[in-house]
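The data below hold one chain only, encoded as structure tokens and taken in the form predicted alone.
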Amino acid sequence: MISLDPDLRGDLIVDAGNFELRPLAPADAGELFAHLADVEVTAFMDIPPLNEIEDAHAIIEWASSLRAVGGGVRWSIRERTTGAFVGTAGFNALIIERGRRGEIAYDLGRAWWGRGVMAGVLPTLVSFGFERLTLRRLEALVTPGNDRSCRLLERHGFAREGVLREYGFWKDRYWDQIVYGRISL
């Protein structure tokens, strides 16, 4: 059965395997700044590096407000036994109306970097949403040159549909993104 609205409330928190999701909360602050004001880290994000606490808080509020509305989530992911924070993922847009699709976003610490966290990360976030959410349609968005975040939405069904030229701005110029999309069943 197809509901109508996504259903964001309680808790959500969500099982990956050896990870463990959970929404965005005030408590993750002080490493989400320590994460995103890594150069590395948000080379391919929309976002320029974090340059001061607030900037994180910002974010949380966003991903807080998006939850709210049901318009998408954004977790925290920790790694199950010592509970460190590993980066972040969830839906950063969902389309109920007219057409029941969601877009999937992630983005892991440079330590975390080939070391598989996505291998259990991204099924879960496909099966919520087309489980849990009961959408139709999963997308990515990925910026040219983040051949990692190619290859993993490829092993996990995701098919590259094309690319939309010049379709963002951030950090002072337009960018390319490649579509990414996965149908479910």
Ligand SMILES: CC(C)(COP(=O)(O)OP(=O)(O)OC[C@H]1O[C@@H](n2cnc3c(N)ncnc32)[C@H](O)[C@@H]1OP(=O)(O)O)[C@@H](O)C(=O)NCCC(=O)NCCS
Contents of the next structure:
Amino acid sequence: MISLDPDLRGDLIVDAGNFELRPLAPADAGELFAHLADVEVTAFMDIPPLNEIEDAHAIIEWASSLRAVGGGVRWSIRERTTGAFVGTAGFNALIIERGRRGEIAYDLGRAWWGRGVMAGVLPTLVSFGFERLTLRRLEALVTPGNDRSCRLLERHGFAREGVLREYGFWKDRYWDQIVYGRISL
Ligand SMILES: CC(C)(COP(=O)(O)OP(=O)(O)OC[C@H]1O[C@@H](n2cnc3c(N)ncnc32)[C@H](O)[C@@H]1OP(=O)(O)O)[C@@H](O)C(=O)NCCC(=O)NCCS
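Moving on from the form predicted alone, kindly provide the form predicted in complex with the ligand as a structure.
Everything in the complex follows now, all chains and molecules, and the chain you saw is the first one.
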């Protein structure tokens, strides 16, 4: 039998206390579109606000292709009791050769900011990364000015390691990225 490393097969439904993580699926497109059409949610992200539902389908397709090649996984975050769509989270760039590291990413709908949602979800992502994926290093890239995201990572044991200058190009310009890392549970 072929063994995939990392093994991202199976249903990958993850319990995060009051929240549940499920791999993004076509049925999420409408809620994902409404979520990522919000200019405030995408202000510090590497994508422009979505314009049309096809943009959401394209993200879901990207996530599913990434997972199929073991490159990462993107979940919807839903409140367990109500099923409400809260946002998304996942691993974007899993590197397994000559290292074991993964980049975490997350975005919550504006109505959920400042309520401690990530206080429940981020430790779940961290455990998934270190235990299930047996990574050595977790990292996160944050656009300068995204103070909420910096506070979140610092509260959860990520060290601010430096600034990657002119690291990415989106929304018609280059952007620096602050790199955060955590190397054990
Ligand atoms: C980044 C982002 C996830 C941070 O969200 P957040 O709500 O600040 O993070 P948490 O869910 O951990 O909530 C913590 C905040 O809620 C408050 N809070 C309220 N109740 C809480 C509880 N029960 N437990 C913990 N914190 C609680 C905390 O005081 C804290 O606020 P503070 O940072 O002003 O002190 C959110 O701003 C977001 O989705 N932004 C848009 C997308 C984005 O930029 N993603 C990151 C790309 S790198």
